[in-house]
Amino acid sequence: MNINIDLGNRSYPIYIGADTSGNFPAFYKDQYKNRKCAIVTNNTIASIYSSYINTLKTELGCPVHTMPDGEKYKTINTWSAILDDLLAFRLDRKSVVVALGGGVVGDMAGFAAACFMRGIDYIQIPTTLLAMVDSSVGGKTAVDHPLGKNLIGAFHQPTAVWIDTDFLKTLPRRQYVAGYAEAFKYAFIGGGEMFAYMMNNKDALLRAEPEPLLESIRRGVRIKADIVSRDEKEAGVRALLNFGHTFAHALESYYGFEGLLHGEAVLWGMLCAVELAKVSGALPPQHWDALDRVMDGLPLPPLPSPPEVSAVYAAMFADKKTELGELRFILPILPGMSEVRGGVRERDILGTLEKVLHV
């Protein structure tokens, strides 16, 4: 399954199957003749994946760079390292950078993509599921600052996307649902089918069934793909793609980015939007029944310790998406559809998370 990503010159191929990674090197071969290449992956993935990155060696004659894992490492130091290395295998302008990993590695490796030689191509190829839904498609690359998160970066696409559901088979179970939330999010932002689909597909996909898991990741790419085409640089419709996201990122930076998984939290985020959409009046109340069917049997996991709203609320104010220091959500209006709302009155915000948070 071919998904295409329309930006004109710089458009690109998503192949989304199950046990595919075993073609890779021949479609390397086929569409990149004889660039050379380099591996960038992470300390879990070179053991988990040892024999595949072999093969890769040895039929792409790739080296490889990896880099410790965890998301306290996507610093400019180790940014910098693959940097070094890159030059250290004499990459050229011509040369591919191939990302196997998680959204951390993917992140990393575009970045210095974007920066080797003002910019080289480079191939995503997703292991997990976060990645396999959003963090491969789109183009953004970064790395993290002691100020914030994804603070330095830039926009810079892949050049193909590589999507094998088989290695989700070996990540764990916690990552399996924390990825699970980002592709259930694009049933709030997807339109009416794709609410629907999710609706009745939410259960298996949280069990890992292999076809409504090929067929959610399908559905979450083609989405994000045509938000993307229309939309690149997050001036508009992209940031409907935050949905439960300013609640999530307050959550992670109230818990000091611990003990919370990203995924965990856009999940609570998800929750809140939909319960400040109804007290805010985004909403409609004869909606509020199949918001609430679709969010039921959530895998809401515990919260670190019980929530201080008011200090969660704070944090909410150094999201990316305030705007004059007025707040911005990502609200569903209807089953499947979402808008960015300003102006949402503050009582409701304390309200929502006092009601959702304290459970």
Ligand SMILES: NC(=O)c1ccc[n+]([C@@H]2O[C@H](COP(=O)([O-])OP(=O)(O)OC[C@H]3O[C@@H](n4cnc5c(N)ncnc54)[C@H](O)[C@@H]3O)[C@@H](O)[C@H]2O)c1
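Following the display of the form predicted together with the named molecule, present the structure of the form predicted on its own.
There are no partners or other molecules in what follows, just the one chain.
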């Protein structure tokens, strides 16, 4: 199945299927002819998929840059090392970077491509559920800073996204659950039909049943493609894709980007967003039961340690969604519909953190 991101002369296709990675070399040769390429991956993927990477190297002549695996390596230094190798590989302005990995690899490779010779093409081949349903699509590229997540980066759209769900067969359960969170968020922003679909299939998706899994990816990507086509650089509706993320990014920053995966933080963040919508009045009481039912049974991970609420709250002010010193949240207002809300009372935010995080 193909879905297109409509961005004029920067539009691009998203290919979604199962057992399709073997077709990628032929696709590249057809679409990119004799253009040089380089693969950026991490050491975990390089080990698990060494045979596949060797095939790409042989058929496409792609050298490989292998970075460390983990959010804590999403730094300027790691990004700089990628650029060092792109120069050493003698890539030029017509060359293509192929990002093979999860969200960190995609963000890092994309940001490197955005800066190399003022911008070259790149392709996303996501290998995690989180990357498939979210980070590989939309052109957000970035590195983290000690003061906050994704604070240094650029909007740089890929020229293609190649999603093969067979990569998920080797994904550790913890990583899968982290991706489940990003898939699940579309229940709150994708309309009533998506809300009902996720309500009815959340358990099957959690079990990674092939058909619901593939369909949820298709639906989520279609929703994101529509949003990005309307608002590429988050001037308006694209902010909805950050449902639960104001809380999640603060938690990640609080724990120093260790011990809590991004998607795990999003699970907690979505729970906080629903609670804050209730106490702030954004979500009318007649819809509380529906949202409680869809949230029931989410696989919440344990937090690395009991958080200090005031410190988590302070970390929120480093989030990119903060404007003029005011926190903005994406809060549900109906089943399947959310909106950006500012002016939320501090006591409501602190009370939400205390209640949801059990501190």
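Residue numbers count along the first chain shown, from 1. What you see is a predicted model, and the numbers here were worked out from it, not measured in a lab.
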| property | result |
| --- | --- |
| Hinge of the chain between the two forms, where one rigid part gives way to the other, from K33, A235, P68, I333 | A235 |
